[in-house]
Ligand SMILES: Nc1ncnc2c1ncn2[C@@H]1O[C@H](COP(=O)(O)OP(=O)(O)O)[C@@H](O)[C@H]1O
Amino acid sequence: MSRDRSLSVGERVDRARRLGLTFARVYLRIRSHRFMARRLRPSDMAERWQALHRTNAEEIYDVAVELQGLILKGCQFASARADILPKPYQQVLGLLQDRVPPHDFPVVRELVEEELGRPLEEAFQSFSERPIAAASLAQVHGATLLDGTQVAVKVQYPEIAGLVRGDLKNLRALFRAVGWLERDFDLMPLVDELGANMPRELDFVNEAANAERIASFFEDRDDVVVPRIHHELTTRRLLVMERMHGLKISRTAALGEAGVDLKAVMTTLIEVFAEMMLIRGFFHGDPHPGNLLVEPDTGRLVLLDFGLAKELPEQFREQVMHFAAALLQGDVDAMGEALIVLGFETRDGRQESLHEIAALMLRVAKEIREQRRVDPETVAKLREEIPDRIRENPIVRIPHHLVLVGRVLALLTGLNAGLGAKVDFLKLLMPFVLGVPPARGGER
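What is the structure of this single chain, taken in the form predicted alone?
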């Protein structure tokens, strides 16, 4: 097996053809609907657009499942970009998280032995042939070390680096063409972000370093844990870590039956991410339920999968604090200025372009002032309205770190509602925004 096998010219052309034909059909459908909306103006145009978006999303879903690799990873990533894609795309492409078929065990064995330079039996007492999980870049197997230690082994697919290189070239060419045809529909930020993130996500030594850095933030907490890394068996394409056992945080009924205090778990989760983002400036960028476990016997929160971790700008907390102050004062001009400082870019370079977004956010500020709390229904509605306004307004792009921060906050609010924990986000977050988090071990 050759390391990081590159695609042949024929393979790359075939993938480009399949991808190009799919996007051509999607594009032509969008153009026909635009013509219909402008010239014919049917009364049910809004419903027609929603139906079209779902049809297009389902076709893109099918090609992602077929081609795998970066195409699938990119669609998973795009499903979180509410600022770029309408809701039907988010809903359909979000299902790709669970649609990755695992590689056969002989392929896994060969890669593990190539990375370690020795037979599998010389490194592991046992190694499960059936994976625990399969994702877009790698799959995870349970194993036991020679000393009896239980571990989880993350094995990168042997062809994935070659697929990433070829698919990035194809996507750049395709999205440049889309940008030339549609000046108001810029998909290049997605490719730029994938191009910047993928080399780091494909380097498991980097992922191990991310895990240990985040673990160091919470060494004195007994309610959160990060798996220990076995460096002697970890390489760029192989990650061996402590095996953690727990229930997905989304399994509310099972956690309740186990006697887990869901409000305490949710409080820990919010505090952990607040500390990472607002105090440490480095955070886990993909906290979906598959990466968050709860130990039923101890109630401890387990953080997994640190391939996507993000360094925040040095002045991020201060920028957030200025925006929060403008928000609470109801100063739309100051909010627009704060959004520019945070990294929002507009086509005309003027902060007035952000005023409509700021006005929507002021609804939350008014609720906070009047009710001392944020109504979950309002938050849910804003999560839909703000991305819609961003897509309609003359905004060029939102910085990637803010996209990830927004995604984390959306996931946390969704989990809070799903768990029925009713944790007061504002009360927990405000000390971190102000830079004075609660003392460890004392009352919250």
Contents of the next structure:
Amino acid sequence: MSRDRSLSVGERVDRARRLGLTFARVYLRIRSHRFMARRLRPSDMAERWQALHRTNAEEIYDVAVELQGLILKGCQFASARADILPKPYQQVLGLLQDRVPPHDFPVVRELVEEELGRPLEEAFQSFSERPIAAASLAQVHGATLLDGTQVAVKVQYPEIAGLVRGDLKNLRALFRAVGWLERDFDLMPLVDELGANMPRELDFVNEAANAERIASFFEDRDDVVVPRIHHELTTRRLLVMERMHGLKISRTAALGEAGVDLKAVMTTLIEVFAEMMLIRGFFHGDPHPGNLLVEPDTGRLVLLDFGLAKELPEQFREQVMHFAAALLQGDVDAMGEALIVLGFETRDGRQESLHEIAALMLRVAKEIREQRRVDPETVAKLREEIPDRIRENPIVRIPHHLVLVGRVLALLTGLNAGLGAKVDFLKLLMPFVLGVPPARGGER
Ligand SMILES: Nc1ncnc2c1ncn2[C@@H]1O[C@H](COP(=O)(O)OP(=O)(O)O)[C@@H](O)[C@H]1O
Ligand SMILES: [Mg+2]
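Can I get the form predicted in complex with the ligand as well, since the one above is the form predicted alone?
After this comes the whole thing, all chains and molecules, with the earlier chain placed first.
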């Protein structure tokens, strides 16, 4: 097992090639199916598409498991987009959220002992060799402390820091190349934000602090919990926390059978994220289903994985709030102004274009509100209706502080589609925007 070292140039080229070949194969398969659908029109085309999606998803899964690092993280994100992605991708790539093939136990033992500076048995009464789950940066084992407390131990993959550094270099090179070909869109804010966040995500001492800060926001709510941290056993690569018990939020059938009210869970989720983003200016940046559990007996939402958290500078938080207020009031001018002040830019650089985009956003919000859901059909329909003027002048620059806001909104929309909970997003946001957060949980 390679210890924390950067990838050589050769290794980086190898990763890029492996990824490029997969991408090319997936793309060519889609092209050939499109051709078949248009020219040959076989009667079983729908099944053929499903079979193709499955083949593609399996190939992407294999390459993500083999290469790990940022590639795996990217696939986790994609897998959570139930609003736009065909089912087979959601099912196969969804395994990457918490079911990555784990490292062998000797690797885990070695890391734990290195981090604690003593034999595993001196810190834990018992330590299960089989992990509870394994994801992109770490695997998590159940264990018992010397005093009998049940804990979850998050063990960072030893080679992950090197992989991520190499991937960031590759991504920068790729985005620079794309920037030359496609001069319009400024991708650099995306890479800059990623580059700034990744090292923090690999520091579990930082993750522990994030978890406690966010836990403090919700102390008086009884519908959401964050695992408590055991600082004395936590290091940069080892995080020991309260053991939580729950089902992944995307397991809707099992949760429904257990009598959990999914609409109430979704309401909690939206309120909690509205409070973090709009009121506190500090939020969990990675709400994919692997990081959200629901306790079947209490229906409480469990937030996990605080590695990727974001502090919004105060003036950004205020402008995001202005934007949300304008959206709720249906004030297109004020929405456009907020987009301009936030630093969005369109291709033609004209401020009027942002006002047009604001008008489109308002229409989309209304549509979603009426339908009470976002599913692939609604998204496709809305996409077709985009006016040509906006198609020709899309947004070409997103302020880097808002990259994670966009990511969170995308993940929450995906979750809402997956849960089929049909909550009224906008109505839930109203009290936060007015500055009077709703009475806390409990009475629901
Ligand atoms: N405190 C906990 N109690 C129970 N299971 C946990 C706990 N923390 C994490 N897990 C499980 O481990 C998985 C990986 O942990 P996570 O913190 O999300 O790691 P990563 O940063 O690699 O995504 C989670 O998806 C969840 O299934
Ligand atoms: Mg995770």
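Under this definition, the rigid core comprises the largest set of C-alpha atoms superposing within 1.5 Å between the forms. What you see is a predicted model, and the numbers here were worked out from it, not measured in a lab. Positions refer to the first chain, counted from 1.
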property	result
Threshold 2 Å Cα movement between the two forms at Arg109, rigid core reference	no
Core-aligned C-alpha movement of Arg25 between the two forms, 2 Å or more	yes
C-alpha of Gln329 off by 2 Å or more between the two forms on rigid core	yes
Shift in Å of the C-alpha at Val63 between the two forms after core superposition	5.0
